[in-house]
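A lone chain, given as structure tokens: the form predicted alone.
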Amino acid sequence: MKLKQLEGLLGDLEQFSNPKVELEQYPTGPHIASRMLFTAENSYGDITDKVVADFGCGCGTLSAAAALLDAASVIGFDIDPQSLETATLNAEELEVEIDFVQCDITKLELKGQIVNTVVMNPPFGTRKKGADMEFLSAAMKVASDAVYSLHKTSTREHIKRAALRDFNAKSAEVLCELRYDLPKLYKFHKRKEVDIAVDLWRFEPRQN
């Protein structure tokens, strides 16, 4: 499938229709999530054919294009009911097979099963201090391959550092800086939206 066939397949889905600002739920928008998974692709084979799961995965967006890019099967955790029906919706209206999980990502433990490939747009932490590397210390513990992570880039040093040091990784890489758009949801949103320096990540766990 090519990039921009991708991006306009994810441009016609539903998003957040009430979103929770403690979730700090934000859609994650065709542009960023089709270059994401187009590179995890086209560039580390880390798709096609491989067991994706979709950390936050909120309305679904990140694993409709894992489903899209052929991944062998993908899952999408979310703590949201809201969220994930419509993620639901999403799936049934692209008519790609995905299965949905209620959980708390930082309490998930996967018993048994194989997971090659982490994709997620984490919280960006300023709700709640730190839950960026909650969500990765916890993808970094299931992927057996690798981790594609959005971060904000004023947090490159520290993430680099915590991913290296505490979370086991083998390697991590920023492979291209994006620009977040985020538009405004919220009340306390003055503009009426806002661009986000954002760097993708690629981490490789090291093998136990």
Given for the second form:
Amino acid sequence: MKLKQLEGLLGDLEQFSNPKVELEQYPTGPHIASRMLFTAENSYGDITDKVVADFGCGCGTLSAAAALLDAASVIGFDIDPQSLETATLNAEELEVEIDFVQCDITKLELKGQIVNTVVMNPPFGTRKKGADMEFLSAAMKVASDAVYSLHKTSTREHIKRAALRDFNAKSAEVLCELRYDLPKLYKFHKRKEVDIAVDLWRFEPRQN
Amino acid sequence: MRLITHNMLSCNIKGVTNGFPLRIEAGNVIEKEVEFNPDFLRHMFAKLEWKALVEGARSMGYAELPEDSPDAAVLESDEAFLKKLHHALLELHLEEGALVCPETGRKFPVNKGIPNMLLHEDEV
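Please could you give me the other form, the form predicted together with the partner chain, since above is the form predicted alone?
In what comes next, the whole complex appears, and the chain from above leads the way.
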């Protein structure tokens, strides 16, 4: 599948109808999502024929991208039942198979080594402090091969240090810096649109 | 929820040490065909909790998997076995039912294919 085609398909997905600010629910736009997964597959072979988990899947954009790039199996995890309903509809629309699990990812322990790759656009930690680190820690325990994650560029040094020192990372690399367009979603947003610098990270866990 | 997902889920209630595998109470199971990928199955095989898969499949109405985990050699030559593994792992969907903790009996409901693994305040 070509990148443009992937981006087009992701652009048609339903997004949050009533985003919950305390969960930092923001859609992962098709531009970022398509590039993230495309890179994961084309540069590293981490998606096709692999078991891919999407932590904090929301409406399932990253999960859908993984499925469209022929992951062998995709599982999306989220705490919010409404988002999971939307994600289910999105998967049906695209005619892809995605399993969804409702849970608190920070309290979930997944058994075994089945998951090859974790992809995620986790909360940045602006509402619940440290949420970004909790998601990263959880992902590093689950993935056998790689974790792809988006974090604010302003946290770059902090993330790198924590990943290598505390979260069992063999490597922690910023693949690229992206501008994340956040449309005005919440009443307290003053500007019509805001642009945040985010890093696309690739982490490799050490073998257990 | 398919059995590949079930194979990694366990009960995370505080203090529980034997929370895996979750017993399946099947209310509604549907079957959806997906493309057969033998190489994927060969890679996956060693990572599966075999007993959990066999029991899970049986609970969902599919009893064709051998009780004992076969030799790796079987994977190379026996396509019939691979097709059974494929079917059990990827084509059976639990739409309605529950996942039950083997230690506490706590039921995690499954609705519209989605298991709800959220813990109550006193379970965390």
